[in-house]
Amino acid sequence: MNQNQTQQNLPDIKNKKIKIGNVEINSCISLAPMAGITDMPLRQLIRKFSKNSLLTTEMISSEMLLQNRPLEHEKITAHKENEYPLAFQISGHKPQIMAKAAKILENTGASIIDINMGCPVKKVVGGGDGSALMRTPSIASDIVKAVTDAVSIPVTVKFRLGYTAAEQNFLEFASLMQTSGASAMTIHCRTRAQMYSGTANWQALSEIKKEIHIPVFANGDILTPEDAKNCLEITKADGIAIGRGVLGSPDLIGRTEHYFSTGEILPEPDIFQKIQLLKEHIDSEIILRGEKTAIQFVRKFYPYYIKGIRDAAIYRGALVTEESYDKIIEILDTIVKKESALI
């Protein structure tokens, strides 16, 4: 299939813009927020390849934000000018505390406030936050109303299909969020019970745009540009939110935008490019967190950057136990040297 044929088969998304309240996004792709993942260093790597996508911070606890913990606040809200448009995501279940937290983040520089109603993690749900709010829609509605009243910027919501397979109330929930004042929504096409297992049910969203007139972003299992195309075609959503797909591939959103604009599939970064991106990632985390904390923090990313190479498990085991920056760089340089020898 040639490039022109490919482009004809794409959804009508070339140069597509999405307006969220008064914020115009020159892309139909957003970075899905991930707790402990989508911090400033990762967002900076993504911005190298995507100039226009909507970036989102990691989940920020509204309760924590109202506590006097300036160093923690500074790290989790750290951002740079080139990240705009930038949404700050908050979690919680107390409307007035959520409203106060949202106002703090608006003053910090948020373009958009995103409310987490989708996190499935036990300690989050156990406190009544995240996906638990899909079981308490009246509280969810009160939160959206309180936050929209407190800030002058758009408010969005991220949630799932439902709490369990038997409780898939996403359509009613979406309608309520729209009525309560949300300017857009992202729906992860799994239930809370699924966590991140199984397959995202894109088909479930295929009818939602008949009921919802604000922008809807579909999320879940988008690991390639072709996945993104298929997701939009099936869900009929306005845009897509890419989460775990960017791990080890911070260029994915940029490659997807390029595909949508041209029909051309750019090659994925090779191991040499990925090692260079990993080094940049480590260095940025050190600047943000200090060397000791940063080295511990980046351990979660190693498997994604070196996935698929020979002896990946051995290298991963060495990297996640190493505490010396210089030794980590030596291991990464060894990977480059050995991979070069295989060419």
Ligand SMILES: Cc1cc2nc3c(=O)[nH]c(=O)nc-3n(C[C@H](O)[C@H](O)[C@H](O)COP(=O)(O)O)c2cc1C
Contents of the next structure:
Amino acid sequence: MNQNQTQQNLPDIKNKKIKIGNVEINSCISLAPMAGITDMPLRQLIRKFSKNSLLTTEMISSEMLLQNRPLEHEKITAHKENEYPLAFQISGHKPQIMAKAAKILENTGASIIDINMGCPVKKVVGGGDGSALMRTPSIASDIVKAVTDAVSIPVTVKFRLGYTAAEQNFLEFASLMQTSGASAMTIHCRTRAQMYSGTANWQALSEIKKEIHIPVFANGDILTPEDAKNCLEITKADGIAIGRGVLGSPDLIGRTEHYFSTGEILPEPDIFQKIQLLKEHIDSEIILRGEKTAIQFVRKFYPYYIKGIRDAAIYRGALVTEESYDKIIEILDTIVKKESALI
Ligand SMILES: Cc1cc2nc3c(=O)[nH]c(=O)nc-3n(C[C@H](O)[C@H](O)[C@H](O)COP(=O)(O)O)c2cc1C
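Show the same protein again, this time as the form predicted together with this ligand rather than the form predicted on its own.
So here's everything in the complex, that chain up top.
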């Protein structure tokens, strides 16, 4: 049996509460940060289904934040009261700059500051940020110390198994993050070299809770409530973080919480519900970004919402080239009409 298959006769996993520093979270499932994805409109959709999970902004470059480019950051930090508990993620490699950025974000309303030590992108690691910090653990430690000194909210870290297959230092790194003052950690079960390829190695984390007493969230390739259960069983982590699984399925975290609490697997939203969610997504992106920018911004989401329907490729092609809001709604209404006729 491979690790991602549903396993039988495993003890029930309850939807545990997790305490991150002084922040109590009534869910063991969190939203993993995703640049250009986990903005306020998407988080609002997730909140419709999951009232208590920890949500996270996309990463905010500490250096850019301090350069005072308010308009860009306002889009990333925009949030509503119902999104709490809400972590703001920062990236960078200069402890004092990270500390100043964290302070600004604490004042902007963050419940938690999360530090990005996992981003694999060349431009990011080239500057010493993201997963490059796994190769410079003393700098990573200085960052955590400087940020925890600067803010009064909990500080968490997100990293990978290591930089390459030969450098899987996540256990020592996790211990160092804990002693440096981190209040929780999320580990994407891949190396930097893997980027997003291959399968997340949940098994690698199975020993981590023998060493780490702060909450550990396991992350990578959780696409269904059953995956979530298997991942928790295998990693023995306190919680899980879900990223790409919420694309086109903003109910996934809520559905997984329901499964953990009741054992019942709810059906995924049907295409009619998905089109409704997509319309809400588009409308709130327009409120956040203005119509022209929002219409370009939401193009990345269409494939996920209409996946699996008949003629999906044709609709997708039409949607991603359309610039008029009214025409986009017309296409979505056509999908609804055609799909209704198929029932
Ligand atoms: C488009 C995209 C953007 C991402 N941006 C971030 C980010 O800003 N910060 C971060 O720590 N991880 C980022 N990640 C990584 C995710 O948080 C997560 O670790 C990874 O996708 C594996 O989890 P998943 O299989 O549930 O998606 C990003 C991933 C994707 C696909």
